[in-house]
Structures are given as structure tokens and as C-alpha cells.
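What follows is one chain in C-alpha cells, specifically the form predicted alone.
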Amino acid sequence: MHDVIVVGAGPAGVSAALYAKARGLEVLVLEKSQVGGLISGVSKVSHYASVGEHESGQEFASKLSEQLDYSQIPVQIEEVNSISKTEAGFKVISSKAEYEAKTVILAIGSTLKELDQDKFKDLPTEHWPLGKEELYKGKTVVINGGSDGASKEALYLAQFAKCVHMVQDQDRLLCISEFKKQIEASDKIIAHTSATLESYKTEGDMCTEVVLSNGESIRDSEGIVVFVQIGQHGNADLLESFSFETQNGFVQSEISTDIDGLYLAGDIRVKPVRQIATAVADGCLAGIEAAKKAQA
């Protein structure tokens, strides 16, 4: 019987595990893919206190992993399939084993949205360029999205791509001023606002044309790489048995839920701001509350 099982090893889950462990709890972290979660893919981590000037998501994730190792918190790479309430606490069933815990902290975050699969099912797409720079060097790139995340990847791709086209369905890019100024100053980034991806053409497995809803067409006979950065969908499917109210897969709940001993932390919650800072804060509070419950 574990004192607490933390599901998810992004910034929220790692923060929760660290705070719970520091209070003497026996902690187990279950993560389906890799420590760091979505942040592992970003080209540059920004606006978080103490982060390095050019620190990548992979570098940030390595720090999280090192903190878990330093605190001797075990991490199992296995996907959690179900969670159920028991008299003693909770039963957690993963792809590899069954566990029992007095408390559970869910820091299961979100997943990047994909394009409409009926309309674009044969269009090859990407989410992150980090680690694949040589593949996109000298390429024409289309980024579907205009948020902070899309803008950071556009700026990163502009360092080695032939040109970068940002497609935003609003009348302006939705990124912060810091990124917008850099985009406007770049001679390799073109913003297409009030537009969406309408159709595409391929030759073999290579996209050669992207047509926008405003009639514009982006062509390159040598191939176009399409990146999708159109927001996220919450991973609330794991909580179906608890009947939480959800919005686009995000759970409408405080950190301490109505289920005794169950806590939510990070991007899985409905909240006005989803940043590393808010995820870490959620994790801190969840870890402390779980410790109080487990030691009661």
C-alpha cells in the first residue's frame, strides 16, 4: 500500500511527488511515456523563474528527472488504465500491474489536438521540431496555429527552414507581444490570419500544396512540412468512473476533489492559465494535501 500514487510526471506531477516525499510519504510516480510530459517537446522553455536562456524542453525534463532521482522517488513507465475507490483508498491498474494507495494525485495533463481526420487523414503532420532539425532544414513549413506555443516553434523553425507560414483562424496572432515582435521582425515567417487549412495536395507521401480558406495557396514542389499547434484536449478519460464535469476533456474541479483522497494538479483542471508555473503550484498544493490525508 503506497501512501500516494502520482499519475503523470510533467511539472505538476513531479512537484506533487517532491512535496509529498518531503513530508515522509511513500510515493510512486506512474508515467505513460517520459518524465516531462508535453513540455519535453518544446524548443524553448520560457517565462519560468530560473530557467536557462535557451533551455529546451528536453533539458528541462532532464532536470525534473534528476530531481526525482535525487529524492529517491521511483518512476514506473507504464500507462494507467483505470482508478477505482476502495475502502482503504484506491486501486490503480496500469498496463503492467495493479497498485493500492491511500491517496492519488492525477497530473495527467492534456494532449495536443490534431487536424480533422476526415478532412486531413492522409496529410502527414508534426507537432514538434526539436531533435528533428535536419529533417526540416531548407523546407517550407506551415504551422497551423498562432498561440504562444505555435509562435515559439515558428521562431525556432525559422532558424533553419526555408520559410515558415503561420495560419491563424483569428484576425491576428494570439501570441504575446514578445513573440509577435520577433515574428514581425523575421523575414522568414509569414502570418496568414483569418484563415484555416482548407485542402492539400500530395505527391506520393509528400505534401506539395496547402490551400487556405481565404483562397491563398502555399506551394513547394520539394515538399511542405505541416505542424499542428491548435490547442490541447484534456486527458479526462481516465476519470470517467467518477462522473466529474468536464470541458473539452478538462476537469471542472479544485485541487482537492469531492472524492476523498483524490487530487488533481496541473493542466487537467479547467483553469484560466496553463503554464509551468501554475502546474508546479498545483502540484505543490496537491502534494501537501495528500500528505495531510495519508498521515491523518
Ligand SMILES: Cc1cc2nc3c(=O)[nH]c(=O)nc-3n(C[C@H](O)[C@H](O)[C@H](O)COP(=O)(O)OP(=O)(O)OC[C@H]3O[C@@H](n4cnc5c(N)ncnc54)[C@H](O)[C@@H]3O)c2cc1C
Second form
Amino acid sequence: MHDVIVVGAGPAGVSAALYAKARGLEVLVLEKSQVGGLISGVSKVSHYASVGEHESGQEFASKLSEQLDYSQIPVQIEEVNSISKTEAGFKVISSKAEYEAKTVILAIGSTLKELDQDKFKDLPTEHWPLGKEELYKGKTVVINGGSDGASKEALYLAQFAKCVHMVQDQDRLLCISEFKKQIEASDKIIAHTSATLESYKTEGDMCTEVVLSNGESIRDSEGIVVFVQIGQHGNADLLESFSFETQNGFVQSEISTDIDGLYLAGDIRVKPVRQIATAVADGCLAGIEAAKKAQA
Ligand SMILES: Cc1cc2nc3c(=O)[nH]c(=O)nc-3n(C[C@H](O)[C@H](O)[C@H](O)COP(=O)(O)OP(=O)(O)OC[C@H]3O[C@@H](n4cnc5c(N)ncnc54)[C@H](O)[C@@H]3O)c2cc1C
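Same protein, different state: after the form predicted alone, show the form predicted in complex with the named molecule.
Let us now look at the entire complex, which starts with that chain.
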């Protein structure tokens, strides 16, 4: 029987594990992909106190991983498929094993949305340029999205792409002024507002034209790379058995849920701001509350 199982090793899960372990709990972290979570793919981590000027998501993720390591918190790479309440606590079933735990902290975050698969089934798309810069050097790029995340990746791509077309369905880019000013100053970024992706043409496996809903067309016979940054949906599927209220896959709940011993931390919760700062704050509180419960 584990004291606490943390599901998800993004900023919220790592923070929760650190705070629980520091209170003398035996902690196991289960992560389906890699330590770091969503931020691992980001070209540059912004606005979190203490990050370096050009710190990439991968660098940030490595620091999280290192911290779990030197804190002697075990992490197992396996996907959790179900969680159920038992008399003694919880049963957690993963792709590799079955576990018992007194408390569970769910820090399972969100997943980036994809384009409508009926309309864009055969269009090759990407989410992140980080680590693949050579592939996009000198290319025409289309980014679907105009939020902070899309804007930041557009600015990163503009450093080496031929040109970057941002396509936003609102009548203006929805990013913070810091990014907006840089986009306006860039001679490589073209913002297409009040527009969505309508259709595309390919030659072989290469996209050569993207047509927008306002009639504009972006063409390049040498190929166009399409990035999708149109928001996220929460990973609440895992919580099906608990009948929480959800919105777009995000769970409407406080950190301490109505289920004794079950905690939610980070982006998975319905909240006004989804950033590393709010995720680690949730993780801190969840870790402390789980420790109190497991030691009661
Ligand atoms: C494009 C973009 C740029 C961003 N830039 C910034 C920024 O510069 N600064 C900032 O503060 N924030 C930024 N954010 C937001 C930030 O990434 C999130 O707020 C933060 O990652 C949330 O952390 P989390 O731990 O709650 O969730 P996540 O980071 O989503 O981590 C959840 C983890 O749970 C794992 N998981 C999910 N389901 C399971 C399962 N069934 N079994 C096991 N593991 C599972 C996932 O693999 C993942 O590792 C950005 C977001 C985006 C989309």
C-alpha cells in the first residue's frame, strides 16, 4: 500500500510529489509519457519566476526530472487506465501493474486539440517546432491559433522559417501585449484574423496550399508546414467512474475533492489561469493535504 500515488509528472504532479515526500510520505509517481508534461514541448518558458531568459520547455522539464531524482521520488513511465475507491483507499490500474494507495493526487493536465479530422484527415500537422528547427528552416509556415501559446511558437519559428502565417478565428490576436508587440514588429509574421482553415492541397505528402475561410490563400510549391495551437481539452476521461462535473474535459472541483483521499492539481481543474505558477501552487496544496490524510 503506497501512501500516495501521483498520476502525471508535469509541474503540478512534480510539485505535489515533492511536498508529500518532504512530509515523510512514501510517494510513487506514474507518468504516461515524460517528466515535464505539456511545457516540455514549448520553445521558450515565459513568465515563471526563476526561469532563464531563453529556457526551453525541454530544459525546464530536465530540471523537474533531476529534482525528482535527487529527492529520491520514484517515477514509473506507465499510463494509468483506471482509478477506483476501495475500503482502504484506492486501486490504481496502469498499463503495467495494479497498485493500492491510501491517497491519490491526479495531476493529469490537458492535451492539445487537433484539427477537425473529417476535414483535415490527410493534412500533416505539427504542434511544436522545438528540436526540429532544421526541418522548418526556410519554410513557409501556417500556425492555426492566436493565443499566447500560438504567438510564442510563431515568434520562435520566425527566427528561421521563410514566413509565418498566423490564422486566428477572432477579429484580433488574443495574445498578451508583450507577444503582440513582437509580432507587429516582425517582418516575417502575417496575421490573418477572422479566418479559419477551410481546405488544403497536397502534392505527394507535401502541403502546397492552404485556403482560408475569408477567401485568402497561402501557397508555396516547396511545401507548407501547418502547426496547430488551438487550445487544449482536459484529460478527465480517467475520472469517468467518479462522476465529476466536467467542462471540455476539465474537472469542476477544488483541490480536495468530494472523494475522501482523492486530490486534483494543476491544469486538469476548471480554473481561470493555466500556467506553471498555478499548477505548482495546486501541487503544493495537494501534496500537503494528501500528507495530512495519509498520516491521520
Ligand atoms: C503552447 C503553450 C505554451 C505555454 N507556455 C507557458 C509558459 O511559457 N509559462 C507558463 O507558466 N505556462 C505555459 N503554458 C502552460 C503550462 O504548460 C501548463 O499550465 C502546465 O504544463 C500545467 O501543468 P500540469 O502539471 O497541470 O499539467 P501537464 O503539464 O499537462 O502535465 C500532465 C501530465 O500528466 C500525464 N498524464 C496524463 N494522463 C495520464 C495518465 N492516464 N497516466 C499517466 N500520466 C498521465 C501527461 O503525460 C503529462 O505529463 C503553456 C501552454 C501551452 C499549450
